[in-house]
Structure formats: structure tokens, C-alpha cells
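Okay, so here's just one chain, in C-alpha cells, the form predicted alone.
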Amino acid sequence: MSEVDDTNIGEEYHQATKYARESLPCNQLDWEHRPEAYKSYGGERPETRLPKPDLHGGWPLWDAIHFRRSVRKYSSEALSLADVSQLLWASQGVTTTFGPYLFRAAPSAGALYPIETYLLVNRVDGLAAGLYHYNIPQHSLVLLSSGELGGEMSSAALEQKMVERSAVTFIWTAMVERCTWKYGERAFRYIYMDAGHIAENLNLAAVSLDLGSCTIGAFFDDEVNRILGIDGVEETVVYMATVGKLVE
């Protein structure tokens, strides 16, 4: 392994987590203490069941890829609950099951699915403004806090006003141990890959619904974590994306 400047943390991590034939780790997995496969609030909060996703129609894939662009300006029109259902299913919804395993729309290293989805709702028909968590097995949204939170989240996202003006903002967090349990320190590479897969699914689904979207990697991590009510260590924000109706 080459020498790395101690001040260059990113490069140091990249070098330290490389796989090599002579030093490939052989982890003995502790199945008894495997982390939970998804986060649950245990029915303690108001929950909204989402409409079943439509698995037919929409734009042809090649057209959706061709016309995908980052869209930062949105109309004041609300999204429908069906739109939200479709976006959530396309990005992280369950596509099939195998025993206790819930396989999702986006790939994940080792099928561990460390990414959790939160929604900051500004304008969705049938949903009060506020912060929600996506209950994956139930395909539902759990209300965490109600009220107009767009301004606060926009400020935490380096004052990017599209967060406040979008109909919804998707916020993705990582349950870190869910991935490090198997992959150790290399898990952080896979966590960000997983988030990227999910975000691109969302982008293409938005195009197919004639919506605009824009992913966000610039935010004050601890401020977003505080709004979400998470600790920033065991669970921490990794990515965001705004979605809204297109301006005519």
C-alpha cells in the first residue's frame, strides 16, 4: 500500500479499504446479532397507506434516460398520493420476496439495503405538510412531525431554495451497521453506491411521471440529522433529492 498524507482522509480511506488477493478479508458473520433489515416505528405514529404502484405504462426506458435532467424550478402544484407511491416504489419498493427477504427496486451490496428513506412533504394531496418515514414492508408513510419544515431543511441544504419550493424532498440515510456487519470498513463504499442506485431510479421514475427532480449532495450533515431526529453515527444522512411538477 502506498504512503498517504494523513490530512487526506478521503484518499487514506480509499487506499485502506482496497481489496487485494493476498489480503482479502474473510469475515465470520455473527448471524445472531445481524441488524434489523429495515427501520420501524412500531405503529406508534400516524401512518398513511399508499396506493398500489402502477407496474405498467410510463415512458419507454430509453426516452426516460434521454430526457433526464436536473430540474431545480417547480410549479406550485401539488403531487398526488399516487405520484408519491410510484416514486417510492421505483426507488426502494419491494419487487419480490424470498422467505423473509424483501428484494427492492434498486440493487444493494449483499442485499443488505442499508438506506432508509424520509420524505419532507411540502405539497402532496392527501398528506399534511411535514416529515415522514417510508415503511418499506407496508408501503406506507409514517408521520414523524407535522408542519412547514421546508425552510429549515432548505437552510440545512446550504440554502438551496429548491428544497423549500419542491413538492417533496427525498432524504436518504444510512443505517451503517446494517452494512458494516458484513463488509467492515469497506461498507461505506457500498452505502454510497446503494444511495446512487436509488437516486437514479427516482430520477427516471420522475421523468416517466412528467415530474422534475434534482439530487443534492451538499448539506450540513448534522443539521439534517437533527431535523430527522437521528444521531449521525449509527444512522446518518447521505443523499437528498427534490421532486416537483414542471413549470409550464
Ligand SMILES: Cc1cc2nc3c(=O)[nH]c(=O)nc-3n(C[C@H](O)[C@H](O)[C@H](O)COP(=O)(O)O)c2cc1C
Given for the second form:
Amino acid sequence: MSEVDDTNIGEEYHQATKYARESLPCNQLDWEHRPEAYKSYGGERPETRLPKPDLHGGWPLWDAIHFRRSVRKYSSEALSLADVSQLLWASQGVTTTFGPYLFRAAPSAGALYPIETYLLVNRVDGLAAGLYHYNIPQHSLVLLSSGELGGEMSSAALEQKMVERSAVTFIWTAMVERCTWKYGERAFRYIYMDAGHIAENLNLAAVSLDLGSCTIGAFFDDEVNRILGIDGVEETVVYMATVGKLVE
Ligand SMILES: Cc1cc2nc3c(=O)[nH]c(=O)nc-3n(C[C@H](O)[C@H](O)[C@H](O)COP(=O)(O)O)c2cc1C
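For comparison with the form predicted alone, kindly provide the form predicted in complex with this ligand.
Everything in the complex follows now, all chains and molecules, and the chain you saw is the first one.
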């Protein structure tokens, strides 16, 4: 548990980060120290290029909205690499570029895109079980550690067994400074809004592909952070979502 006195911390945060006409901050942006736009794990790690996303087919948007439900039970079938590609693209993929800027499928305050995506793979055809990081510009998955991590991650998610039983679990982290650089403390609001947009894109894409998904906000933050190998301060988990094939 945090050592911060948290009796009123949520309310205090919201009060302290309100915009008001008389005190609107006008931050000078420090372009020289602009944080990196996306994280990349270099080195000799195995990297799997994903198939190009298919912009046709799938259930139409209105059906996807209508039939979306949180699904917590999945069949034991594996997802295809094409499914994984489509889900990553729909949630965090690049949809257009403007000079060096990569605009994504989900909106982001100031186009700063503070959210990173990790994928826990339990069952995907063509991918070994393990933990991956989504390389945004390459639309590829970089293997961080291989092996069956579903049980450990499930335990970190308050023992929610769907994490172990799903085909994949998306784990979204925030690179905090990427957003505080421009918005100061108000950035934390935007980080969670960004994560919500990303997650709903994933949910709707999952329905469109005849898959089930469930977002997860309940987890032991620092247990998840430890599995991901991140410090929980500069980068910290904010949201997760399981995806799998529907039970017939
Ligand atoms: C921010 C957020 C956190 C959630 N966390 C969990 C969770 O930890 N475990 C879970 O089973 N469902 C979780 N859910 C799913 C909700 O329980 C679900 O959306 C709600 O019951 C409404 O049902 P529906 O999604 O089928 O419309 C979460 C949903 C949201 C939006």
C-alpha cells in the first residue's frame, strides 16, 4: 500500500488540476527535452512483423456497439496472428503520419500518446507464449520474455482467472513524462482518458472479429509493473484487457 496519506487524495487532485479562466497555465514547452514519442526495446530481441491490418470485413460498427459485452470466459482455441495484428492496429496502430508524427487509431491529448502496449500471449498461432512489447512504427511485436506467464499475471490481476485463460491480455502502461511535459499534473487525467479510448477501440475491434474481450482495472499495480520490468513511477500500468475466442 502507498505511504501517501490518501484519505482525500482523489478530490484534492481534481480540485488542484481544474482549469479556470483566471489561472489557466501557459506552459512554455521545452522542446529540447521533449520525451521520446514511443518506447522501443532494441537489442537482439526476437521481433515478429505483424500482417498488414485488413480494413475490410468484420461486423459493422453499429453491430459492434450493439453486441459488445464484457466476456470473461473463452474457448481454448488460439487467436491467429492476423487477429492480433488487427487488435493492436485498432487500439494503438498508426493510421496516418504528418512529418515525424505518427497519428494513431485512438485519439490522444496533444497527440502525445503516453500509452505503451504490452501483450501477454497465452495462445496465438505463430507466436511463442510470453510477454511482448508492441513496436508502434514497425507494427511488430518484440519478445521480452518467453514462457507461460498467464498464472503470474492472473495472480497480479487480483486472481482474475480470465487472464490465464484468455488467448492474450493487453497491458497498457503510461509513460508519464510524455504527457506531464506539456500538461503538468493535469496530464494524469488525460492518461486515463487516452487509455479508455484505446480500450474501447479494442473492445469494438474484438466484437467485429467475433472475439470476446474484458477490460480490467483491478490489479496489484506494482506486481504487474514488476512482471513488465518497469519502475511504476516513470512508467506504470494503467489498464488491461483480456481477449479470446468465444465459447460456442
Ligand atoms: C474501468 C473499468 C474497469 C473494469 N475492471 C474490470 C475488472 O477488473 N474485472 C472485470 O471482470 N471486469 C471489469 N470491467 C468490466 C465491467 O465490469 C463491465 O464493463 C460492466 O459490468 C458492464 O458490463 P458490459 O461491459 O458487459 O457492458 C471493467 C470496466 C471498466 C470500464
